[in-house]
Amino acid sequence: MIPAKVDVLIGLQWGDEGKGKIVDCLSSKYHIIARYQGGPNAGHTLTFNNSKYILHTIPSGIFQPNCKNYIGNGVVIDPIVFHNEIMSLQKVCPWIYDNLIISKHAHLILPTHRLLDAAYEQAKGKDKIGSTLKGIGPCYTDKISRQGIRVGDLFQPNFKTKYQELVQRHIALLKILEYPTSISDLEIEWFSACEIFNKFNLAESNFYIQNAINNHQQILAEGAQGSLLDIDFGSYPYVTSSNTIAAGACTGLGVAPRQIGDVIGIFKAYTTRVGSGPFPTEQDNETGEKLRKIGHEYGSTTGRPRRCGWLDLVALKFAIQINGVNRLIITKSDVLSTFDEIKVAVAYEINDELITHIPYNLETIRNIEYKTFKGWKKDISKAKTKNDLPKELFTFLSFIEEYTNTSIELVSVGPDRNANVWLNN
């Protein structure tokens, strides 16, 4: 029998595409949901039974009692955030201690990582990148410079020494940056939170995933953030500190390229962005405010209002190509239901020339060429089948499929886990 493939689910914009809801929706079809990158800067929101849950570190399949969830080596974990997340979920997910497995190779975010994050952002002044200040970047920096601390180190005899040596290096940097340093209270909470790892099954690197593949278990790799925030292919330097694209699942879980199956891409019917950085289709006007208000566009992790704009098909096509997406899912199409006209970007203008690819510097874009669609002006939030959807929406969807050369298989029409319409079988 041929071993199972690992499907990958990724966001195709600047994050906040609705990945958490879709993973929860699909998780009943998989044995394992595995997070492969990012940290507590993620905010995957799930809504069901009139309650809303926001996951920062834990994979979004945790609400399914028969689904295992795995935090891979590519993830960085803040023990305090992780502990609080477990405490908030253990009543609704009593199986959480049995169904959540953590890679020993995942790196830990220290209290001083958070201080360094704030210090670096403060030092940038007006050029700040809009960090969530969760310590993600400094933690990945230590990982790359080969001085980071991993989950498995907690159980090594030299852990305290290794921890103190790294903290002293951090304090020296903070002094250079002239950032106030007081970590005693933070350390007490941090060390206390680290005790939570004693309650979980800790896995050796990629052995857990490879063993599952060889045993023909279905695995879905869940990405955090969005493709346009990828450290290599995003709008650098206004990006996150890891590879958010589908290829990141290989290094973040220990999966060979030939073991990747379907790549499922999620995008919103419009575009949003949190923090600084170029945003070609941003609508800093009444349209943007209307999108924000109807779509409740505020950061799940930071609470910051999201910048809003029209759907950018140039950027979407790029993200589809770089990820090798073969299945598309569109979310928040219900947010556009009251608009008379709906626009999508189909080309950028640079130096009086129209281009249909992502340029090296997005800030060189001077104008956008849009295609305008008639709005459907119909509440679709109660739609159950594709026959319930208006023809104007299908015109909109068909153009996206034609432009990107990729089929859309699911339309999300609301925040609830069941508010979805499948367009195929």
Contents of the next structure:
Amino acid sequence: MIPAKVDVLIGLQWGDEGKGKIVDCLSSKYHIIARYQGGPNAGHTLTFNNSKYILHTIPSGIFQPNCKNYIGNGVVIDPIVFHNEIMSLQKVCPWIYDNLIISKHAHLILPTHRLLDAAYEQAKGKDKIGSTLKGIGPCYTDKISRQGIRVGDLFQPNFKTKYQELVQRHIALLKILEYPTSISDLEIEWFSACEIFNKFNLAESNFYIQNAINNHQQILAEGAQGSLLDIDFGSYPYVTSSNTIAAGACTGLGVAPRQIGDVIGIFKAYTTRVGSGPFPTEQDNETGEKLRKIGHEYGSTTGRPRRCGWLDLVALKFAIQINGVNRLIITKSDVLSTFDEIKVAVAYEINDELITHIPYNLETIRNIEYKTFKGWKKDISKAKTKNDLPKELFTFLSFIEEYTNTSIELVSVGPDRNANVWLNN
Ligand code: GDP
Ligand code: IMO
Ligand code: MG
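Could I have the structure of this protein in the form predicted in complex with guanosine-5'-diphosphate, to go alongside the form predicted on its own above?
Below is the entire complex, every chain and molecule, led by the chain shown above.
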């Protein structure tokens, strides 16, 4: 029998591409949905039966009663956020205590990580990253500097000492950053939230996914954030602190590169970004406002308005290459239905030269070359089959496929689980 492969689903832009919705749609085809990086900075929205759920730490397969959900070693968990998520889901997902498995190797976000996040942002002033302030950067910093605390440490006899030592170091740093601190209330809540881990199956070793592969389980790795927020390949320093690209699934779950199967890339029909940093196709004007209004572009985690702009094919092509995407899914085309004209960036202009790659410094881009498409001016939100989609939309999709040399298999036309048009059988 051919050994099972792990498929990976990732966002190809600056996050919020609709990953949660698509993972939920695909989850009935998989035995396990596994998160491999990020933490409560993520906000993945799922909509079905007229209800909306936003997941931060928990994988988006949790609503499928027959699907296991795994939080991998590469994820960082804030026990308080995690506890609140469980509380809000346990009624709708009574199977949650059986179906959710957590790696003992995942790192814990401490209350002082959140304070440090805020302190660093404050110190950066106008150059701030625009972090979600969930403690992500400081937690990954401690992981890399080999002083982090992991889920498994909660059950070790020296846990309290380890915690205190790390917190003292954080407090010293907060003093240097002149950030006022009072952690006693936060600590009480944090320790109480940590009790929740007693109710779950914790994966003892990093072999959970390898065992599942050996048992021919179909696995989908669910990425958080987007490729342009990747710590190595994103718009540094305006990025998150993990490898969001498909390669992150190898280290964040314990999967060998040769065990990766399909790489499913999700992108919006336009572009959004929350937080600071360059955004070449941003429309800081009426067009951007219209996209935000129709697309309800407000952060799922922080509620901040998302910056909006046209689809950037130069960046999309790069993201497809760096991830090895072989299956493309487009979301939110329905948001463009009232536009007379729709634009896509096909090249950047730097020093009077047109380039079709991402430059070292995105701020040096002077101009954007756009291709303009005629809008379809037809509500597509009820479309079920290819025949329900207008020809102008196909012209738009064909151009994207040609430019990126990758075919689009699914057009998502609304937030609901069932609002999808499959282009191939
Ligand atoms: P994620 O972080 O990638 O999971 O995306 P978010 O959940 O943060 O943001 C995507 C938003 O768009 C959510 O509110 C979804 O319900 C919504 N959404 C997803 N797909 C579609 C679509 O095809 N059309 C519309 N109109 N909304 C969508
Ligand atoms: P999902 O999984 C969109 C952005 C923040 C900020 C930068 C660093 O829902 O797509 P961090 O909190 O990681 O230190 O923030 O990254 N960011 C996201 N933007 N979607 C997300 O997740 C994001 N997670 C982080 O806005 O610019
Ligand atoms: Mg999101």
